[in-house]
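Only one chain is given next, in structure tokens, and it is the form predicted on its own.
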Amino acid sequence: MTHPDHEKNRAAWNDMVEVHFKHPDYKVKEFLDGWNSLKSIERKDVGDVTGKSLLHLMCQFGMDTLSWARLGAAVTGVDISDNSITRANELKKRAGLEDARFIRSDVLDLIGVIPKKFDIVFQSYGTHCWIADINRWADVIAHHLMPGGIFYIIDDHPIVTIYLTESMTYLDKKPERYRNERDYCDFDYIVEKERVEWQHPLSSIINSLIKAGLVIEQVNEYDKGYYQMEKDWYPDGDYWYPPGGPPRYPLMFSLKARKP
């Protein structure tokens, strides 16, 4: 079932995911030259993927996706923005990945959409606080694991929250309404469309994939960023770092469930 908030982002998503990919800090073009966009971490963590099959959700325009595709997985895509999967269609295509498989689907409704079991779910980097229902989305997951296979997810720890905005709470149940407000990507472009998170603190994401039926098998905390949050942001290798060097709170988290 359509949940409306999700709609509300998926008409933002449409929008956002244009000035994305035509923005330098994606590096599509260094992406088709044969630069692969995963990050140091989940690349260790998840480890070979050679002949595996990877689902990854939320997959925006599936640059990640076919870098994972680049390694040997053979990878399905799936995004709620219509405009994200043609995008990655177009991707594809012109990365020579064409095995690749992109879907547009709200992650909460796809069981029944793709009729297969993977070896690898996959979710990464600012993907959780769009998610209406975690309980749902740790279903989903389990549904889409064959036996041994695992979920990894890397994405902002939930505590950034509190220090991101004064109108949430870590524990908060409420979601966050905004619109006309900034793109995380490109600070001149002003985002109308009205966009709704929710707050999931880690202890709900570890609880939702244990009464899914998964078991956890490392979860790590880690005080650096993904992206340049603030201009004022230093890179460091694949990270970044805000002035001063490491804060004294954690800015991303990284969890490994297997299926039994």
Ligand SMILES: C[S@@+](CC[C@H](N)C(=O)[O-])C[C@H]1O[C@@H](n2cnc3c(N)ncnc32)[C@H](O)[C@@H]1O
Given for the second form:
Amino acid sequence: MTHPDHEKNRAAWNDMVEVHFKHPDYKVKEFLDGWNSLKSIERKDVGDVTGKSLLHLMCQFGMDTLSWARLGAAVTGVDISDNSITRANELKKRAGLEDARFIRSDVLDLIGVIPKKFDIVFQSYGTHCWIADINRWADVIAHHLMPGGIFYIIDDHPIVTIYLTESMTYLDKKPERYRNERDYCDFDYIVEKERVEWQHPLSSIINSLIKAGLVIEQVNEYDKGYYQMEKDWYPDGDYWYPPGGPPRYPLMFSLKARKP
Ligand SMILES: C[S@@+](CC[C@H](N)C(=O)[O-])C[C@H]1O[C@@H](n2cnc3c(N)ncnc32)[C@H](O)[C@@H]1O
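Switch from the form predicted on its own, shown above, to the form predicted in complex with the named molecule and output its structure.
Full assembly next; the chain just shown is listed first.
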């Protein structure tokens, strides 16, 4: 069932993806020249994907999805945004990765859209905040895994929300609605359309996956971020630190779970 707030986000993301696709920080040109956009943590944690089927949820224009394909996975990417899927299909052609498949769908509406089970369901960097119903999300993940298959997520640590917004609390139940705020990638671009985000504490994320029948194998927290959150953040390998170095609170978490 289409969620009205997810449809608002769909419209906003249709605008944002066009900006991201052309922005030098996303490195589309480098990707077409052979660069792999996956970062060191997920590459190590997910491991060898040769010959495995991989479903990438909330894939934007599919550069990470196609990077898994370059490492040998048979990939399917899903995103709610129409322009994301158009750009992903363009990118796969330009990269010569024609076997990759991209599907436009709200992640919460995915059951029944792909009649297939996967070895790996993957999701990364800037995603769980867009999900209105975390229990439904976990059911979608469990549904698409074959027995023995793994779910892996690396994303913003939910505690970051209380440092980014003045209004939200760690255990907030009501969504945050905002418009006319700057983009996270192009600091000069103002996203006019309304966006809606939800707060999911780590306990909710973990419990939703347990309720969906998955066995949690690993949870990690990190004192570094995956993007330059402010202009004064500095890079360290694939990751970023605020001025002064590691903060007093975690910036990212990762989790691996298995379907028995
Ligand atoms: C920060 S981006 C994805 C991050 C990805 N790692 C990247 O940088 O390309 C978040 C993506 O989630 C998608 N999205 C938001 N809400 C969604 C939903 N309900 N179902 C599926 N995709 C959604 C957006 O369209 C956007 O492409």
